[in-house]
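Take a look at this one chain, the form predicted alone, written out in structure tokens.
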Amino acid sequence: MAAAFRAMLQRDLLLAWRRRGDALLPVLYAVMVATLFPFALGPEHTLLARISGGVVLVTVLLSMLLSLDAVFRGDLEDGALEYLVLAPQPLALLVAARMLAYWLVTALPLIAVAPLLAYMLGLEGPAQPVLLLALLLATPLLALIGSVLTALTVGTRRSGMLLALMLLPLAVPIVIFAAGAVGAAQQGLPWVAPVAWLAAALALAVVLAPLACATALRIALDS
């Protein structure tokens, strides 16, 4: 099964490397979506940076947003979700390997690019280890919960409208708690409670997400 894990993560990257243009389109969402905030809300210092540490994570998010409608839809297109299904490796860890492919394809780019982002809108000191600490919690967890969401969208019509509606409820949690850690650690309190939420909940969402979105893309199939 380790073998078919790093099987199925190496065609995808390999995939994804190929298509690397499209990869890059998160990464400059990003930056355009940060760099508009200073020209909207004036150059004052102490307001973009009370706002720095919410304004990066939402960016993260909807940038997020721009791929995660494509996650299984290439695979239904040309057949080829047919045969992970019939493989005879559980499809949970097959589909395990695609979350993971593609939160370092396009989550991976935008928390290398995140802290360039937060210090342009003034986030300075120690409030920036905490937002990489946040990122890198909150954006596996966002992709877990969109890839179960995909693989129930998967196959109908105008599915990006309806994933994003069904995600960006369930993605306010997870703002609140990343954004108050760093406003938390902009202001010297203590920070590590809503870092903990986070955690416990991405441990909960890497166990049990894989199962969903398999079960989920069972369903899709079926019908």
Given for the second form:
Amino acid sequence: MAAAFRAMLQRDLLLAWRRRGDALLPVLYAVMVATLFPFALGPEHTLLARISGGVVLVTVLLSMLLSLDAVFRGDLEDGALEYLVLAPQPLALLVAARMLAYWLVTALPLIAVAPLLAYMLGLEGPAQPVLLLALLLATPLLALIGSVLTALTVGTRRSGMLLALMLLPLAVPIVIFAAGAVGAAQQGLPWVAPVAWLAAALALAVVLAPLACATALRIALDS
Amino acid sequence: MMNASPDSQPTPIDVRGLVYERRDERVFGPLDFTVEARTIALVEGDNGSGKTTLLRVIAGLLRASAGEARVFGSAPGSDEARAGTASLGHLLGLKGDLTPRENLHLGMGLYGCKPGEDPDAMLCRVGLEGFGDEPVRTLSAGQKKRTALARLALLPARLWLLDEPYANLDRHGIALVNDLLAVHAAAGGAALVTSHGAVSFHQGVACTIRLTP
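Provide the structure of the form predicted together with the partner chain, given the form predicted alone shown above.
Full complex below, order starting with the chain above.
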């Protein structure tokens, strides 16, 4: 079972490496969106600093949404998905490897560039590490929930827009807790509680999302 | 992985009154047949007669509307059934950005490997010597098929479900499929093979399942 997980993870990382230019696109998108805010709102430092945490979080969320559509699309089109479903391994385990690879390839570069974007908008001091922590918990949560929704829509045409409409309402609590933690840290208030909520939700999603995703994929193929 | 001798295993495929309906329209059935070990069964029928659907039901991807199918004594798609089964469909499931060798290693990572088999030797056997390190997307349709056949022959599965394995292959490729099937059957394996009847099959066929629309 561990060998299958490793084979799957290795496959996805190798595929991402062969198309490493694609991993750069969400990062460039995030940089551009974050750059638009000062142009739209004016260079007033206090205003930008106040909204910086929220802007970065929403930017990262939207960037992840760009590539979420492709999580199972390639495997569906070349038939690899059927071979994964038919493999004598727990499908949830293989799906978990797929999700981990997606997070590593898509979210990690965004997390790496996020402090820079936040700094550009004027986020300073102790709120910086809190933003990083909030992103480290919020992005895998988004990846897990997003993968389940992707699995549900994998058979439908033009699933990208549908996916956005389904994911964004579910992302609201994640954004509220993550931005709440950053906002509290900016004002010097305790920020542990919202971060703990994110961590709790992530713990739940790590266990449940692969199972839900595996079931959704089986349903998608049964037609 | 189960390693008991083939003869002590339950029947690879046992089908009783199997019916599949799509939106209340019957695709095939009712079907009754068994495929024993050391047997290659050929599913014949015209386009649209339900050959692929039958294979997908037996693989466990689709749920039968009525009747019962048993794969190694278990329900299709169950852990026991999947542990002994390998499929090859219209879509080969090869990753275009990976090389044939990487695709074979991936298949072995997911399905396990038959003892004593080596991916490089298998690539030579299917006629892909020298193509092991080219990306699969640059190969021809026939070469992709050969890569998928090499992967199939490496897996420890005792039941093969092959959907149109002769498509895209040249004369040597067709002989290769027949050869792989013969070796598989001689080693105690079973196979369910679909064909629309255009290709003459080798002499080892034990039974034919005819689907009529």
